[in-house]
Every structure is written in structure tokens, then in C-alpha cells.
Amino acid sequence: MPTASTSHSTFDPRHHVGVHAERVSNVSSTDFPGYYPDEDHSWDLDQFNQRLKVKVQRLSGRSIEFDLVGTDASIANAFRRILIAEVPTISVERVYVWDNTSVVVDEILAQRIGLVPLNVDPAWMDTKETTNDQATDRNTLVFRLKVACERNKNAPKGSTDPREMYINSDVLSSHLEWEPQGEQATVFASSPPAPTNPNIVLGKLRPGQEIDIEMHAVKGVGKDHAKFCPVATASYRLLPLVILNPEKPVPPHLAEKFQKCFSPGVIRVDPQTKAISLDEQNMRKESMSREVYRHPEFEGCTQLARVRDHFLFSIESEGFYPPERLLPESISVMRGKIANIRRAAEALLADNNNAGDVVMADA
């Protein structure tokens, strides 16, 4: 049941961001988040548990919406970068081109069939060193698509639809075919390697025509390649704050008008009194559009601004991952980044001589 709250919040430049009708205001942290100049902020880890909270606010087979509160923007930011370019998944990497009589050339072919989401747990696999490496049982994953389009003897007389007529006229993703290496038929017997999406139109043919591929699917990053990217979207935004102001409320007479400023729900207007009122859950459904600074007969009325270290996250899933698995994936990844520039810190205190620099290995 939605609640409306009556009280009116007060704007904090260390807690909010302004939204003004032609600017932002406060967008700039303190150069060590959460500090202050002759205020005591030491560290404490049980404050720190207590503001910290994660909260999922939708899930679904495909995405998610949670909110990430009390950390900075620095960290917020940090997990929607890993998460794009930095947690690993498996695509086809190399696509070896036996036959291909369609109309799609091989090259462009190669790209689509390289963009196909794989449902293979990356920690079942290795990384390549380098792209020359020797491909094995553990680093590569080898599929076939072989296809070829003839005519439907027992189509509909008069058909026109060549899914009806021919046989094989659109080259699916489907059709990639997984062939066992070494011992992989015995790793992957509970679940074995396919396309998450099998209906993705690879190419159509028609009657003699034919297409015979062997592809090589490898462990890889996003900021290698976009294919290896594990979402769609990775994003988050500020939680929009709507703060009324007591001194000056708004007119009863205007209070449907003042109501349409604001996105579905956000404002309530009591059909009696026509009393405003602010629906905190759905708050976070504002656009923020500052719609109501257009008008002067609300001036001063209302300030718009958003909660800084309030996130509200948005991610679709695009592969392996459910997507309620993504956020403690890119969480490790930045502790491995963590732990190796700790072990590069303890190397340059435990080197007394200082005789060189400390080389730091990717994570």
C-alpha cells in the first residue's frame, strides 16, 4: 500500500544534488568521500554496515533494479563499469568458413554468429594468454553449423511463406551444434554448451544453397570486445527527491495543475481538501523533466533534487548470468583488483633498496 508523507524533507548540500530549471548544483564530492575539514570521519566498519544497504526492487529471468545506498558515486560507478567491461563470459572467437553459398558474406556472418549469447559458466573454462595460444579442452569450446535450404514436397499448395515452402530457410541460432573435446562431454554433461536464445536469425537461405562453419568459443572481457559483454544495459541513476516547501504552499485551486508537473503517482491530492502530499514509494518514478519550474505561479513552492549516495541500478542480462548473479560477480572482480594492488603495496614496503618499480599484473 503506497505511503504518503505530508512532512517536507530540507535540502543538504552534503546529502543532495540541486536540480535547478537550467543547472545542477552541489555535483561534486569532497576529494575523500564522506569527509569533512575539521570534522571527526574516521573510519568505523559497523557505521559503515549500518548505511550500507543493497535492496532489490524487481527481478526478473532477464534483469533487475536494486538499489545501491550509502557509498559514493566513485563505487557505484565503478561496479556499472565492471560489469560492462570487465566480468568474463564465453563467445565464439575464430569461425573457420567451409562453405557458404547465402547471401551473407563470410565476414559479416562471422560477426553475427560472434554476437550469439553462450550459456557456458565461465569459471568452467581458462583465459587464453594470448590469442595464439594452443586451444584445449579447458580454454575452447568448438561448434558446427551445417545447413542447407531445399524445397518442402509437402508445402500448402499456393503458399507464399518460406518458412512453409522450404526447408531451412532461416539459419538459426539453433542450429550451432556443440562437438565435445577431451573430457568436455563429461564437464558439461548437466548443462551443455547452446545459445541462450535460439530463435536469433543468423541468415536465410533458399533452395540449394548452404552454409558449413566450424566456430572456436573462448573466455574473454567486454573490454576486449563488446561480445564478451555479459549485459545489455548496465545503469543507474540518482533517487529523485521532491522536497516541498511549508511557507508556501500550493494554492488548493492549483493542486491538479501543480499534480501534472510530476510523473504518475509521485504527488497526491486529497479530493476533499485538495491538500498536496508527496507518495514516497513512488518517488523513485519521477523524471525529473522540472516541468513545474515553468510555471511561475509554483515558484517557490517545490525544489527538485536527488539523494547522492541513494543509486538505483538497472541491469538486463544478456548471456550466461542471471542477472540477480551479476552485481556479486563485478564485487569480485573488484576485490581481485583490490588484493593485487595490496600484494604491489606490501612488495614496495618489503623492497628496502627501492632498487626498481613493482610490476602489477592484470587482476
Given for the second form:
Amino acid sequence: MPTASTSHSTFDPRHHVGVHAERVSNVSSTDFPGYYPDEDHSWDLDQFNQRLKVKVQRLSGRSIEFDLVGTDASIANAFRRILIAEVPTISVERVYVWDNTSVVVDEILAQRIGLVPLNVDPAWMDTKETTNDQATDRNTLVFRLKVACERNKNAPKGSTDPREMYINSDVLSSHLEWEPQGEQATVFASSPPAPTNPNIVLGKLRPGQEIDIEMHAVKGVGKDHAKFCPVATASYRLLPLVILNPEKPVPPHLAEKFQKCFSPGVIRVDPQTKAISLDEQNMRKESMSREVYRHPEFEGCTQLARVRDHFLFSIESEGFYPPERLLPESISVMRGKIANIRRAAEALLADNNNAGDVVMADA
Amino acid sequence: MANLGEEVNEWEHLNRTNWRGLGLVDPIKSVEDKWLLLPAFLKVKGLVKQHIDSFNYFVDVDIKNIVKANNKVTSDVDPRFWLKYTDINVGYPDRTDLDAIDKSITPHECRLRDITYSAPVVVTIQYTRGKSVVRRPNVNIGRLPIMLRSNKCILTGKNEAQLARMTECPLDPGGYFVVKGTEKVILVQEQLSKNRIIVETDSVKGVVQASCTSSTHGGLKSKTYVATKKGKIYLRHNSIHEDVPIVIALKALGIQADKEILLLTAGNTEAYKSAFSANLEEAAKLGVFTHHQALEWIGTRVKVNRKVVGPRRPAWEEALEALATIVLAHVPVKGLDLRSKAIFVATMTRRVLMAMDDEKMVDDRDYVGNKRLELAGQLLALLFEDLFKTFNSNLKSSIDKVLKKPSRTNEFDAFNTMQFQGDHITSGFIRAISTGNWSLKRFKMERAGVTHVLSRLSFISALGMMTRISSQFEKTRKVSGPRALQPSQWGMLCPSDTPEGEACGLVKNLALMTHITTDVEEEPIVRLAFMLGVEDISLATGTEIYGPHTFVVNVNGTIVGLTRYPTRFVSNFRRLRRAGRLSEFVGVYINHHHHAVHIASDGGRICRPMIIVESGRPRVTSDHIMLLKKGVATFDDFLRKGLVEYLDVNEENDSYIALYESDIVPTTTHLEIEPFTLLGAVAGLIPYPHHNQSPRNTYQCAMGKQAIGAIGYNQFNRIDTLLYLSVYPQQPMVKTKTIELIGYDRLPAGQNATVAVMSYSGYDIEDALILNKASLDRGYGRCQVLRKNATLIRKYPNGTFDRLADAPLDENGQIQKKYDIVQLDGLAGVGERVDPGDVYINKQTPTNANDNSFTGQAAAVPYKNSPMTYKSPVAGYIDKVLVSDTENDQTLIKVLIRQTRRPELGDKFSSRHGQKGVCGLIVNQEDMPFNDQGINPDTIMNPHGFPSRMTVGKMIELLAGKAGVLSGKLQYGTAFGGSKVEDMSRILIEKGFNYAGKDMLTSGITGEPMEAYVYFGPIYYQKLSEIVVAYLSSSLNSSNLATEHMVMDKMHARARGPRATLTRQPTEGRSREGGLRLGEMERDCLIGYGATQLLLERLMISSDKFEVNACQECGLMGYNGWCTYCKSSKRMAQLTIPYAAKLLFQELMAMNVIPRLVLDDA
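Could the form predicted together with the partner chain be given as well, to go with the form predicted on its own?
Following is the full complex, with the preceding chain placed first.
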């Protein structure tokens, strides 16, 4: 059951984004989120703490779904954006091709290898400040890919499957071999760097073809290139809300049809009385297809809405980070940015006495 | 109750028109999947069957006829000598290299080595040697370029694995030639049909004329007119100086009696009789009454071009010869019996009379039934005939030369002479095909641009080229008729696929299921017609011919006889054709306006197959389709069993064709196989084209050919001048049946982009697109450009030769940077990066290569560098290096350089609905909007693209694509069918989406939901190879150089600078450091605004201001305060005018015009 405060928040029309047949209403909160004219909403940490909720709904090896309640869209969106663009990861940046006789040409192979997620904790590595920076064992990981395809002498007779006929017919991400440099052997001893997924096909080979390349992986962020993005997707949606109109109940003979207008489990129909009721727990399953608005017989029976400050986050991790670490990681990036702004502001304050332009430090 | 029931039954009985056991209210059982006939048809015929059939006909049949017609070579010197060709055969392509052991060759080798894919033409000859007759088989007379996938091509009948071994793409349609390494297509040429009467009127001049272009097998072509002039009718022909009054012409053709002439032309129709009477009068006035008089009259007016000197023949003989052989040459004349020709002329006259009487009786030039298509085979046949004749005359003269010698050491053998005839035929073919100039003086043919290089920009462009038809009309003529869409094009020519601009409507494309006929022998058909009860025309008089119930029977335009029962005759004829007793491509139809039955067996008619309907039922049943599905039956079986038949345009117009089975009524004769076949291969790519505004489909047809994608399974083995390839091509989510049939799903050119139809950022106005940067990072729209760089390592006549050298060292013993990719053999290594300015072939040429007097040691000559350097501003990679040699033993080196490009600002994209746009902004993923599933669009398209374009098909494509994605299936958007919107919506609802395809998006920038729902889903997008604004983006470091370079090229400004001598105005153009013109329109603006001082400054002060002295007395210009006219300096004034004005005054004075200046103080 919803707690008193969320219930207050959830069913408070002020917190609703109206979902109508052809438009969405009240998409923005006020200019000062959470404040309303002539009311006292002065910011209070305790109150905020009480409202703020983060609850994990589902956690698997690769994805997490959690609720973030009680913040403004700008904050939730900031986390989403940071997850996509600014949480650092390690990816292959430079590819040195010694030999490549496969059909996949060097540039394409390099691009494909770049997109392979690596299971390296970025915290253990430095960022190469400029592209011309010297590669060191602190900022660069070296991988090697050396695959040659040959005929499989033990292949079953008459086989047409290339994977049976040839050895190394597919070049997979598992063929990437890490070559420790300097002190890396000891630093990464507990978890040697490798692709998170060993089964990514990088290219295909046939007997006589071979690939011999060296790769340098560095630390980077998603806004630079999508290969540095730690997530497959990081997004949120607002908590759906179906509000039944008590004035106009759904006629019993149409109950099943009404139920079908929503995602399974959202609407309960009493098998005997055909009375409609909402399943509060399953409300989040509603996909907001607005199907109910299409049928004139249900006009006025119901109103769809979404809760503006209740974010249903869904993050799929594809890189090194376990899904549950991603939100804290994005928070720490954000804190870093805040600290940066604070430093800049303080510098501005200190500098304010000397007139003139203020040079902003690189973010 | 019972009563009522009875009543109902009664009513039912009335309602129910029982017809051969089938009631009208009965549901018609439809033949499921009858469209499967289409793949069956394509399996037999292939996509470019018209070219291949035509070529096959040439090499198998026509070439033999040509040789038969020119089979004898005799000598003027020795009358006992003769040489006869008894047979000719075209072999299979082979290798011409002398030292080759394996003679087999593949087309791909020819492409790579810049040689010609040709086969030997061998003849069997018989000739006299001394007193004996010698027979020699397999004498090579030359080589013929072979059309790919034709009968003589080694690729024909090969399976996919065999083709792969020959590095050939199984989806390649063939139908083109490989000549000197380039792929050449002989485009289909559209012409007016030969040997048919066409009646036209010129309403301005009030002229009615019937014309007939005669063409016989011998290549002679002449046009005969029967035209009105001042109310009278004349026969006009190029070989006769003057227009021949029609009565005189007919009399000369052996119809003496005026009564007979009147009957044969006007018949018994009073209106025609009175219109014709003036002509009889004229002949009488001219004093021409008899056959002989008529011949004499014409004979004096015949153009005689006779080379053979001999006794002058009497005029009547000249006339007789001209009439028998030149005028209407296609009408057969036996002996000197010209009656058939007379009847033909009479018919033409009658058609003119009919058109004079009723304007509607004229023919339509643009009617597709009056058109013939000329294909590769026919053009090659003409070329061969010309070459063969020249070959023979050359042979004859060299034989004469030998025979002229009085004494010979050994017996003369013509075979030896033949061996030394050179490669006239071979080089003739190669020259004609590679230049496209068909100039055959013998046939008065002078055509340029017959062949084109096969466009390999994309698979579709190659395919589109094979179905293209070019018209003979000049493009400048301002008539809309030939360009307009003709109703008779239905199903034959694609209504959408035509270029925009000057060639619009003149260049057409074949529809999917068309076939172009080749010649069928005429004689058996005539015999058959007589057997079916046709009465011979030469036995008939005008009364019978134009009798109310008689129908004239024509075979290929010539009148052969009469019939009283045209319907019975035609249906019998058709029955025989359906039974396979004569070629399926012989057409027969009744023309009710002209009371005529026409049988056509000539080549070049467009036809297409249709299901025969008999007794209101299609003859193809579900059982037949089952057999087809099982692979037991082929399309030919359907033809043989008389289930389907080919109809040409004329016969199609005489049939009653149902589009769908439900439309069949008792009078229906045929059923369409599938409506979407009315579109061509290129228009067939468009999903839901029937929902689009028609010009959009036409635009897509043009753009589909520019789309970058896969071009063939052998694309990585090809070395083309320029090759665009997509890195990750995808088959479209929304397919059409055509796509599957032509193999576009296996060689696609585009990607399924997730599109949000919304406005974003303002950088999407005017059809610009917004692209997602992350999508580009992941490979969306990435393409490769491969460019060929070739050079020859030549051997020179003086014994010297080019050579390749390794990289030279500089003074420090280091290899220069620009040589760093050159390896020891003087060629760049494969896989090396080529930067601008790098050398990739380090070739050296001897300094005295062209010095033919040089006789020294070839190895000792001094060499100069002539390397190939990389010019493009963007770095590339060496993709392939080919070292080979050409047919004349020159070493050929080809280096393929590859660039991989990711989409940039300014790159052009288009959907399949004629909606192109350039990339206006590349946006980071986090800034892109996203839906509840967290999906970002790859592309954002502005919704303003829809209302004016009305491309509803694109919207349905999105909907169907989205439904397909959600259900894990590919959907179909086939024309006049395809997945229904209703079904698509249902799938969307089932998957929890809005039925209209509109998603609720969240802004990636604010994080708040968007106020509108956004149409969101996959649309197939093509990247077009024509890049609008290249190198605009400065985001790539490597292209920064290019940016500067480009801007440097264009940048220009001037404060002061050179002026033109004559006018003293600033020069024009950047190259001359010229000024920027303030033009007329700009001037108009300033006038309108009233900025007089600015105008004065721009037009005079900053341009060519000039101080002059003018005399207020005489108004002329003087100098230094002195007027030379008044000889005084009294009333001189100084004023400022443009130098050009001063120049004008002086020029006027030079022409004796005095411009006087009247000055006033302002």
C-alpha cells in the first residue's frame, strides 16, 4: 500500500501530467519546482528527505529498475544524461593493424572493436588528457587480437556449417587478449581486463585469412563517442495513473473491453459483478497506449495521468559497471560537477573585486 | 409460411442470373497466390529478358539470315572463282592471349583486365581452288562482344556456387557487354512502328496524311505519304521529285479504270466518293488515262541515281522500277504484278478519305501499340550486316588483287586471303559499342549515344538502366504528346519511373512483367490465315473489300485477304496460338473502326502475360498454383497449356481484362496476374506507392538510383572508377513483393532508421534532418568510397619502357614522407594509409620515350619520375592493388583507394517516398527525446514535410514498420495491397502502443514530457551519393584542411583593383580580382527605397566616375574648359558622369547622332 505521503503526492492533481487523447497537459512543474504562489513551500531538508524515495523494483545481472520519487524532472534527467554521456568507461581507442586479410576492412574492424565493452574499472585508470598524451600503464590498456583461420581436419563429413568446417571462422570478442604493461599485471591481477561479452562477432574469417592487430584502450566518456557509454539504455518514464470517474462507472457488459484497453493487470474485473477496480500495485505496468480514449463508450469513464515526480528508471548496463552501481556513479559525477561550479563560483566571488572578464575553468 | 418461402424462392430465382452453373451472387472462388506466376515468369525470363532474348535471336537466327542474304563473294577478274558462306556460328567467349593454355575466361576477368568479353564468329566456307571446290569449316572472321547471361555467355545456367567461383553476382541481371573493361548497355530505343499506316492531321494547314515507313529485311527504309494538298490527294515519296496525284499513282500501279480506282479508294460511300472525284478530274486534266501514260508521267519525275553507266532506260521503265522496288518496299511484289501494292496505296487513300470525313479516324502516334522497341540484337544485326558487307567487299578486292596477277607460284587459296583480312569486324563491334556511335552509311543510320556505361552506383541503378527505354524524339521539341502518360502504357511501361526535367516522359522504363517480341516468320502465319478461311485480296474488288460485313486481314501491316467472320477467325486463330501451333508472341486483334483484322508477328512489340478467362472462369486454378508451388510446373507449362498468354498492346485493347477475379463478368476475356506489375522494378521498391501523390513516386525512382548500398555479391572484387558502398546495409522492414523478386532484400541500399516526426532545434527547417550522434558512432549511414587509379606500364615503339621504382632516398639517406607507403616493387602496400600528396605508384618513364630514332640499350636510358600521387584532401587506404596485362601486352596497374565516411552535416538522405533532406544537425544522444522504452530516434524529421508532399505511404510505412518491429516480422507494403493499416494498428495496440503510432516522448534536454504525441517508428532511409555540402563540418580534424581549402577556393573580396580598359568599370570575376556587382534587382531595391546617394556612390563614384567638361552653349563635351565646337571657353561647365556614359555619347557621335547635354543647376 502506498504510504501516506506518497499517496498524498501521487494523487495530488498538482503532481499530475495530464494524458489526453491528443495532447499532454501540465508537462512542466512551476518555475520553481515544488513551489506554488501564496503557499509556503520553503525548502526543508527533512521534508525533502521524507519525500525523496529510491526503491529498487528489479535487479538482474545486467539491468536495474528502480523508482525515484520526489525530485524534479531536471534532477532525474541530469542523472539520465550523465549516465549516457559522462560516466567514464574504458574502450579501445586506437587500433594498430599489422595484418588484416579478412573481408572486414581495417576501419570497420576498428570501429567494431571500439564498440566492444570492456570490464575494466575506470577508477583504476587515468584519462589521457589530450590525444597526443604519452601512453602509460596508468592510462592505456593494450590488447592483442591475433586470429588465423584454417580448415578443421576433424570436421564431420559433408558439413556445411562454417563453424564446424573451419577453426576460427568467427572472430569473437573473446579473441581479444590483454597484454599487461608495466605494473598492470599486479594492479589488474584480481580481474584481468577482457570484454564483458565474449560472444560479440567482430568479423568472419575463412581459411588463409588472418587478423593481427594491437589495440589501445583508454578512458573516455559517452559524449565523446557512443563506445564510452556505460549503458545500453538509461531512461525513465513517469508513473502512470488511471483515474476512474466515480460519476460514470463502466457498464458491466463493457467491463472486459475496458480492461483490454489497458496493459494486463492494471484493471481488475470482478468475475461476478463485472465491477471495475484498479490494481494499485500494477499501475506501473500501464503502457499509456491511450486506447481507452479511442472508444466513445468509455468517454468520461476515466482519466489518464502520470505523476510528475515519480520516475520509473530503467538502466541496462553493458559495460563494466554492475547495474546497481550506475546511479551512485552518476551521482558522484554530478557531485564532481557541483564541486566544480562551487569552486568556480568561489573564484568568481574572490575575483569580483578586480573588474574584468572572468575566465571560466574547463569543466 | 410456405407461401412466403416460395415467394422468396421466386425472388431469389429472379435475382439469380444463372450462368453456366454459376450464379452472380455466388462467391467467386479466388485463385490464391496467383501472383506466384510472377516469380515463375521471372525465373524463366529474368529481369532483363528483353535484352537477352533479342541478343539470342541475333546470334542464333538473325546472323544466319544476314549471312544467307550476303553469302557469295565473286571476283570481277576470274569469273570462275566464287566463295560461299554456308554457315555461321558464334562461339563461346574465350581468351585471346596467345600463350594461354586455359582458354576459358570469365566476364569478371575482362572487367578487371580492361579487355573485351567476346566470342569468335566462325563461318563455314566453300570456294573454288583451281578446279576443285573446297569446304572449310570454322573459319574465324572476327569476334563479337557477348552479352552477359545470353545463350553464348558462360554464366548462363550456372548456379550460385558456380557463379561465386567466377566472382560473379547471382543477382546481377546481365544483358550488358563488357568492352575494354567497361560495362556497356545498349539502351532500348523507342520508334514508330514500321510498315503500318499512320494517319495524321495537321489542323493548322488542314492537311491529312497517311504515312508508312517501309522497312524490309535488307535494311532499306523509306517513307511513303499519301497526303492531301488543296483538297486533292497525292502520293509523296523521297525518290520522286514531285507529288504524284493519287489517281496517276494508282494507274501506274496497274489499276487503269477510273471506276475501279473509285471503288478501291472510296468504295460505295457517297461522302468519300464526292471527296475523291476531284482527283479523277485532275488525272484527266493532266492527260493521264492509261497505265503507260501514268508510268511515263512518273518516270520523268523519278530521281535516278545510277552509278552503272549503260544505255538510258525509258522513263516508264524507271517509274516501274521505282514503284516496284522503292515505293512501299515492304509490300511483296511478284514479278511485275503490282496489284497488292496498288491495294495498299488505295487503302492508304481510303484512310485519308476517312480522316477527311471524320476527324476521329486519325491514328495516335503516341499510342504504345504504334510503337516498336529496338533492342541490342537489332542494332547489332544492322551493325553486323554493315561490317560483314564491308568485310566481303574488302575480301573481294584483295582476292581480285591476287587474281589480277598473271602468274602465281602456287595455287590461289582464298582462305589465306581471308586470314589476312584484319580485325575489321572485331574492331567495328568494339568501336561501336564503346563509343555508342552507330554510323552505318549503308543504311543511312547516324546515331550517337546508343550505348551507355552501366551505372553501378547502386544495384537499383544498374537494374533501372537495363529496363530503360529512350525515345528518338528530340528533347527540345515543345510538344506534350510524346511526354504524356498514355493509357495504353498500362502494364507495359512504368507510370512512375521517368526522369524529371528535359527527358521527362521521353525516357521510360519497362514494367515488371513485360516482354519485347522478336521477329517471327511471317509466311506460315499467312498460310495459316488462308487455311482459316481468309480470301486472297488480289481476287477482290473495292466492292468486296469495303463491303459492310467484310473485314480486311492484315499481316504485319500488309493486306493479305478478306474475311466475313472476323470474330470466328480471330478466336480460331487464338485457339491455335494457345494450343502452341504458332509462336505465343503472334498478336491478333480486330480493329472495328477500320473493319480490319490485324495479325502482328514483328519484333519490338511490347507484350505481357495474362491469365486467360473462359466462360467467366480463369483458366488458372488453385491446383495449377499448387503445382507451381511444388515446383512441378513452370511458367512455360502454363503457356503451353493455354492457361496464360501474351497480349501485345493492340490485342490488349481488343480484350476485356479483369483486374481482380471478383470483377469477372461473362464478357471478360482475361485476368491480370497481379496489379502491382504495372510498376517497374525501380518503382516497385516504394512501399504503399498507391497512397502517395504520384510525383513523389517519380522522385523516389530517381533517388533510388543514387542510394548507397550493396551493389553486388562481387562488390569487394570489383575495381570500378568510383564505387559507393554502405557498411551496414539492411533490408527494409516494410518490403514489397517486387523487392523480393528483384533481390533488393539481398542487395539493399539503406537502413531502417527510427524516426521521430517532430520539430527539433530549428536546424530541421526545409526538410533538413536531425541525426543522433550515437547512432552515427554505432555505424548508421556509414559508407565507403572506393576509387580506382589506374596506369599502364608501357612499352614504347623505340624499345624503351616504363618502370616502377622503389622509394628514393633524400640527402640524409631517409625515405621522404610522401614515399613512405611505397614498397620495394614501387607500389603502395595494401592496407597502407594514403595521405594527401603521397605517392602510391612510383612510375618512371624514359625521357626519350617518343624518340623513334633511338636505337641504344633500353636499360641504359635516363628516366624521369612520373608517379601517381594522391590528390583527395581526405586520407584514404589502399584497398587493392592489381597488376595484370591488357590484350596488347601492356602492363596494367590498378590501385583501389578506399575512404570510409561517416555522415556529416550536409549529407543527403531520403526515405523511399521522394522526400530527401540534408543533415542539418547532429545531436548527442542524451539530448535526443526518448520514449517510455528508452528508445531514442536515429533521425528526427520535421512534420512540415508531410502536408504539401502528401506522402501518406511514408506514414503507413512507419506504422507497418513499427508493427513489424514489435511483432518480429517483416511487413509488406506492396502496391495495391500490402499489410493493412487496420492490422498494423491492432498489432500496436496488442503490444501496448497507441493505435495511431504516436508515442509519448520525453525531452532529452528538459527531462519533461512533451506536450504532443510524436509519430515514432522505423522508416527505411537511403543515403544518397550526391553530397550537397561537402566538408562543411569542421568537427573532424582531418577535414579541417579540406574546409580551409574549400573556403580558400571560394573566398573573394575587393576594395580597389583592376578595371576594364574600355569602360573603366571594375573587372568581373574572382580570377581577375573583380568587383562584386550591384545588379539590376539590387538597383531596383535601392530606387524603391529612395537611397539616391547610395545609388550614386555604387553606380558611379565607386565604379567609373569621370569628370567631363561640357559646353552649355552647344551641349557637347569639350576639354580643359574649352569647347572645340564653339571655339570658346565661355560657358563651359564641369560635371561628373559615368565613363560608360561618356563612351556612349562618343559612340553616338561616331554614328552621326548628336547627344546634347542640357545642363541645369540643381
